[in-house]
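First comes one chain, alone, set out as structure tokens in the form predicted on its own.
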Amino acid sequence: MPVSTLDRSVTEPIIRRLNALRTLSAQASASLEHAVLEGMQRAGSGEDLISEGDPVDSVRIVLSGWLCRYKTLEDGRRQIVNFIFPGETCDAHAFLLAVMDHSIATLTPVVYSEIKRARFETLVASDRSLAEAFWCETLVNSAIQREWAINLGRRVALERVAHLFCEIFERLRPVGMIDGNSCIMPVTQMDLADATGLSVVHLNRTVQELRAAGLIVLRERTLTINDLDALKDAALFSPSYLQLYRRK
């Protein structure tokens, strides 16, 4: 069944991530295009998409909306391990494993396709470019997680803040969702206080030196980057553990 506009236009955030890490070939794209499509779910913001401890036997891809890994201590105390973005998947090859090892939640309304494990590895099995893409992007995860990990055993709080909210607008650019020097920011301070591992007070405090500094302005859930350069000079920020633009 031939793909719509509409439809196209709620898979492109996916096929342009991936093309950012490998050159999908016109099949596989297509491909890509209908699995997504057969496997459309929605959920509200504040859901659980999968818990620590559950087994995992499918893909989920992010159309829309705002989604973060976490884990949560005996006492209740949360820490934000990443934020899951339009166009990437929550763990692409995660069923190899028994269960999850951390959970996956929505912080806004979120739009996403849910491809089981037959039919995923079908489809990257047909496809090589489209295989290693989703290769790249679970390599890229591991970064991620490494540059989150120096961020909160080295950088200090003012460092940590401009680096996260690099970060973001560096990932969020290949997907299209940057609107000149702005986007998006649909998190509350907590969820930035759980994901930078500062108390809401100094994360609060943080983002007014940012202001001050004339480097960002956050208003109205927008952020607002004044000079990118400055603001990466400030987080000690090279953008090159994210592999944008590697195309092959």
Given for the second form:
Number of protein chains: 2
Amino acid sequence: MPVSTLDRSVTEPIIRRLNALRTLSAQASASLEHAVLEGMQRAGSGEDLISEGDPVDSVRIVLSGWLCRYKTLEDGRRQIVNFIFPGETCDAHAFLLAVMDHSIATLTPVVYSEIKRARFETLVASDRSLAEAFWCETLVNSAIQREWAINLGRRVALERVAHLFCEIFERLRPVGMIDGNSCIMPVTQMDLADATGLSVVHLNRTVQELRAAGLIVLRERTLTINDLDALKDAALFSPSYLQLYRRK
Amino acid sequence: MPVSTLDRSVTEPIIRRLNALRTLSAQASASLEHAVLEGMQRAGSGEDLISEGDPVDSVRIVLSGWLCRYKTLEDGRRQIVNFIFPGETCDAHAFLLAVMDHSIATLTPVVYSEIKRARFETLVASDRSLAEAFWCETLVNSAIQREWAINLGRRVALERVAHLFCEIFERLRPVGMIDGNSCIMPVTQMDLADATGLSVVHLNRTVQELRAAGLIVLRERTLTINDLDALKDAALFSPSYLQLYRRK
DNA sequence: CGGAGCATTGAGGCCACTCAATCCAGGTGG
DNA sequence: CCACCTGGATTGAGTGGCCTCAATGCTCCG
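Take the protein just shown as the form predicted on its own and give its structure as the form predicted in complex with the DNA.
Now the full complex is given, and it begins with the chain already shown.
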């Protein structure tokens, strides 16, 4: 079955994302696209794709929509520990460990592809750059985790929210999901609060502070950054941890 | 050159640590030990082994001593994002990315082994379980990072400090570095504050609260946990993220 | 028209912060 | 041996950032 032009546009974020990490051969791209198109799935908003404690036996790659990784405490406190954007992989290597240590939920309706472990392992065994690209993605995720630790531990509310907005913007850029100085922001303030470790009330007030400072506009699920450099300064944001530029 | 019995005891934490993740063949253990013994190094306390922004071209495995991964903000605020204990690897796969996104510093005098990238890659290419063990270590580190995110974002000071003590204790156990209900705690309260995102003053008061509750004794660089279950309850600690038990 | 979900605002309280002083142990030089 | 210094632990006082509780507004939708 040939991969049509239409299909190509569907898998584009994935190919762009991985190519940002390692140059993929046409052959590797094609076999990946083929595998992706075989396992297409949809999920509504607010669904758990995987829950903490589940064993994992497949890899999920996001084609469209936003997801989050989160953990909860017994009493219900929730912390979003990372977002997952189109082109990114949910758990490329999670099957090496016994069970999931966290949950993954959709924040919007999502289209993704589910690839069984054996299929995935065959795929990456066939091409070294493909294997390395997936590993790099895992490593970049680790780096993002570390940045979130300093964000939660050492930045004050205003810096923290500003930093999150900067990160979202810079992560959406390489997959072509920003439009000028705007991007969609399809999540609730509750989600943003859980990502920044703040209460909803205080998150709301912090967003208003950013608005009052003229740094951002946030309405109708769209974030507009008036002055990206100024926002980055306010956030103490330095993008190197995202590894947007390659070594070689 | 044969590996002597004395040498064996030096590399023991490494072998124990990796075996907890994947069963290593005698052959794999031996060639790893050999490589480790070739690259032995020492460092004093308070030294940076690698700094943010550095390119990486070797792997460091810790034989004894404590280290930490940390990030800083321009104005000096510091967040320790993880500890590194004997038997653990500093950056098994960091060379796949361009540069370090964080720094690694010693918290005590340290003995470690530095293995050049090419040597390391040859080593892991020779044995699948060895390669998987190192990858698992990287993945467990990611899981720890995520737990730290909820620790910093959603636990209050008392829970946070209690959680850190539980984690340290449970991570030292598999490498044989606990003694009954005690372990060494060779770091300053400043370090503990930077790991928990608290000020030194408040960390000190929180430790005293744990002491007053009869949960711990902390003096002369030794931590004694009077009632581990009670401490875990106070911390909302659940060890599954440490992957102490294997799938297979 | 009523309800649900989300954003916003007000009021009051506490947790963790900063600044600053004190204590203590270990190391060093006179 | 002691005075001194330094790094770390501890304590006190006062403040403010972020919290909780609770009410209100708004929009969408059945």
